[in-house]
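Given next, in structure tokens, is a single chain: the form predicted alone.
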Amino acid sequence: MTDLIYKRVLIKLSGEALMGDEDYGIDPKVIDRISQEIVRVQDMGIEIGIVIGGGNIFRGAGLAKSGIDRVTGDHMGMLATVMNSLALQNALEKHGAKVRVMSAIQIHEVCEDYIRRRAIRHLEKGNITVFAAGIGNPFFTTDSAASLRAIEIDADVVLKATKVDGIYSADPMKDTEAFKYDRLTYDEVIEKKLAVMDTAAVVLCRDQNMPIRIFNMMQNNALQELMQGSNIGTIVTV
């Protein structure tokens, strides 16, 4: 297809996205629906590498919170994005996928250990590529492995996928003055502390020029007609 604006994406998923209207784990429905939006992606040629986070099982931070160590928490949660993207690689391949899980912590009876030539080549090979485990270290979200994970495979974008159709003001669920930014730079973002990913990963894309594009995943086709430009959500760039 001639029309397409990107060959290769990166998608960043929450792993709250997974839950639905359930209040833990996985619903059902919203990974297949997801994985079927991904797949008709595919279809139209695009090379697709996916991070997926870890919060609707566990997150690092939150269990510090209760007292658990962190670096023991970030690692439950980074085996929380295992299981994520052991769910999603399932979902993906009853639609037809081919999908490979690659992990940055060695779990090698599950999945392969991460090693960026060998994504490359998944990718090329026209595999989905599900990037588990973060970077494999603690204190690091799966926004910044969403961010280092698309500059190593030389992605096009960072699509981050959110419950909400770009980045506001404020948060438009309690604000009704918030407004939505339909373009913004990175150190706008940085500046005026918008949460739409944390500042370790906004800084990684800026000093990479690496663009971000947060759009609704929820949104009926909206994966579709972004690979064919429709100017949906918000684009962070410079």
Contents of the next structure:
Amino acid sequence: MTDLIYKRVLIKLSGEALMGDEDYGIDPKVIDRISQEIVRVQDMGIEIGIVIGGGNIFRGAGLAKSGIDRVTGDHMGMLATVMNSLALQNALEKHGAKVRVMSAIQIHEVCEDYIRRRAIRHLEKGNITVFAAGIGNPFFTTDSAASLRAIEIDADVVLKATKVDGIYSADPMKDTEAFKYDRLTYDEVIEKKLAVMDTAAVVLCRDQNMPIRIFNMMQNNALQELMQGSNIGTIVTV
Ligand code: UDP
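Alt. form predicted together with uridine-5'-diphosphate, vs. the form predicted alone above:
Let us now look at the entire complex, which starts with that chain.
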């Protein structure tokens, strides 16, 4: 097998990635396909942590617009990520993986608490580890959780899965002049206000020198190719 460039990765999936063409919830075919790709990569010997969002169900900011107190809305958003994590655990297990869900909010009847040392042990034992409930605090997003958990578990990279094949200068759906960047610095992402990850998440990665790669999860075998050093998507580094 070709040499692998990563040993341990943190994959960030947005809740919306699970919706497919629906406008709410989880499309079983989509979560099954994503799970299959992830298990294939695990079979290559890669240790995998996953942070999943909740935007396919609830987001605190959206709920606040409809009159719900923001902190309550964020709690609902975090619980939405727990639901997505359980669905992903189930889908990954159908493909033969061993999976642990660890939540930043205590919810013992459904999953484990997030404890860093235990998370690392799970990864070393070959369990895919899904980090639920973001960082456990309101006013954050699961992008920040992805950066934080990646740094805590000493991952080699944050792999942010999106529906487009990297970071563009403008929305390629709306602007025919838009072009894709192969490489950017953290500061360029922040200064150009490229809507790829929220600023707090990018700053955390910048300060701890954690590379971020944005790639298209809809592209078949994208994850596998990334493990083998392919330059698909956009890499964000110093
Ligand atoms: N959230 C939060 N703290 C966190 C992570 C998430 O309060 O550490 C809430 C927040 O309301 C957020 C929602 O959970 O909008 C769902 O997460 P996110 O928007 O990041 O999901 P995604 O866009 O990745 O689907």
